[in-house]
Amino acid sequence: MSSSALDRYRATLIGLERKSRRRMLSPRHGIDFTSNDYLGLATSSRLAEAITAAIGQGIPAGAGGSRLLRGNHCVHEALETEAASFFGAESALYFGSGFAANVALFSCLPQRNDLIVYDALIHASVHDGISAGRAGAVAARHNDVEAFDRAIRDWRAGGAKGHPWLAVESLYSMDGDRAPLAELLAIAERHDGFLFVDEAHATGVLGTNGRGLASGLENSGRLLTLHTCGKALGVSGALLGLPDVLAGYMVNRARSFIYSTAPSPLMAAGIREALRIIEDEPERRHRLNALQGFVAELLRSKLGISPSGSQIQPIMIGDNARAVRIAARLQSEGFDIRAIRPPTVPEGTARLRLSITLNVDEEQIAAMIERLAVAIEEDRP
């Protein structure tokens, strides 16, 4: 390929580098303050033993085809039945990732005359699903219940006859704050619509017995939930909880479900065990909650920062280059902390994203906060 054919791509990378926005892959190194392995299940011996046992039972690593062909394994179906019961849904569908599940849902279920009202900070996968679908869409200001309601009222005033879909995260991945789910569900019900809740960062950690922040709202036929399996559950993939009729519709119409090779049956076996661990070992959630409280006190006393109230804590920096420098310094001192920059977060809100997991202890947290305070002070503009 000629050099000129590559120039436009090279120019984009140079521009990103100039703005301190170029992304680079880097290996794991240092104490974990970055991963979403909130309950430490990714390295759980019980999870490893369950997957080893599944191999011994002949459960294959690969599905060998799509779910509608020979790829539909009995372990997939067992997982979906157990997950639906665990999360209080009529049905569940297992996907290879939360991104794939969100794209499948938003490109398939909202119809041409419907309206999707999504939180301004919703995950990128929802945006991609909306772009691939047929429904109209509008952003609502973050966690502003009235903005959601107003968007639907304005749409109805224009003569719209379809159904609205409200799309939010229960716990926001970059800010660590929570959505007002009960109020949003009331809006969905009042306007004959649906509420979609991405529970990715709450699953296993928050809500009744780790069932997510939408637990307790499940009796509504207007609620759909996403539970990713590669964060607190420690495995991979994602589970959509939804009414039976919508699950059947997606099996027949969701292109990324129909035309994708099914997820690994071995991973499905691992997720079944992860759900059992969530039920059997509530002490993991209790320990994580205690660590969050410890972090909160240090943030107030050492950095003058108000804690988010969850295991996700943003340290707002603002400037891209400064965020990268501070993160690099902490990495050099043995703490795996990453800078998050636009477009992942809004312009001017570059930050360090601290993730608190059971992979760290109080001594390591205290040392990290101490070094963070020094790094911020010594890199002031």
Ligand SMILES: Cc1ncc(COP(=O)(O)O)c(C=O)c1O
Second form
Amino acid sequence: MSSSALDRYRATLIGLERKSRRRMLSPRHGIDFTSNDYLGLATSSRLAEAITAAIGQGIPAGAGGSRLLRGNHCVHEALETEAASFFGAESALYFGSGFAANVALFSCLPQRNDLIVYDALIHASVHDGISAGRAGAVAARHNDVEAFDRAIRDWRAGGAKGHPWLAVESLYSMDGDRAPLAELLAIAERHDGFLFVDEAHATGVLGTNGRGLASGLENSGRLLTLHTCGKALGVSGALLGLPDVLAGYMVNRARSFIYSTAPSPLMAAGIREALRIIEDEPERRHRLNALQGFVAELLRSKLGISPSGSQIQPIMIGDNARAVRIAARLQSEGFDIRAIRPPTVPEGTARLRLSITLNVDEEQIAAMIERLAVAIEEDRP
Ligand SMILES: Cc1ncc(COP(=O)(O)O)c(C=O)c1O
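Given the form predicted alone above, produce the structure of the same protein in the form predicted in complex with the ligand.
So here's everything in the complex, that chain up top.
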């Protein structure tokens, strides 16, 4: 169909294509060096059996309504109680996705006179929540504690009376580095504010017993955490850990919680089991740690790259087209590796994002790095 109303969308896609930024959906293919299924739980038999058992017990696939109406199933509440205790929070609230949880939180909790200071590399969902909310917001340079503090001091110097919110990821999704959480919490305390920690890539993997990197912090009522359930937990959805009063406030004010069908009770049953697996099977974390060490050694020796120190390892390329070419070459050789380009990462920092999971072994890792070294060498600018 040709229509001038559609032409502007076509023009955008053509523009993206020209800059090697057009994205396309493609089927799963090749050895997994890209998923966030860090502990291999998505295909674990224990998880499958728990969901099968839940079906057998009559737990429905669909909630049938919003949590505030008939959609509130006892399995949602059981999950929230267990998650609050697991993550060391007063309360937990369950959402259909991490994206929805972040939008709900940032559009609802920070108030009109508050200031959100967010890390420059924070996830898109936090940006969307901020845009939908009423508080002011300013970016701080990535992992620069002094920049967070300065932004709040400048704001206060202008006579501001509200409360500051610091927003960071504990383990950055595209860089694999960690936030200085203890220092950031101290800033939140000093300025009578809150620290929000998005644990999407740490939950299940890092911190004591896989409880996330914020789990070691003194929880003084100023800490809010997001634990996504679609990454290391192998299912889908997300749990916010937060003080009781804020959970109660969100149940009354967070529009995407109130005006949305509750997540599937079957998925909630799956997440309950995933939390138990995280607790009972520390060997999964140990194995991931060993694989990550193996990758780090090879990256250093074969590619001269300093490792990130986590299961997420960016291979910086810079140019969009070159990143896409190298990724496509590895894909054609049977390795599922994806190029990550702006706007997901800053302009000029296109990269390959290597994700290490229990879905691979040492032999596959060694073969991939061998081929990666060749592909990079043969595609020198
Ligand atoms: C840091 C971070 N926060 C939040 C999300 C959103 O979580 P979900 O995939 O459950 O919507 C993601 C997912 O990509 C993420 O990487």
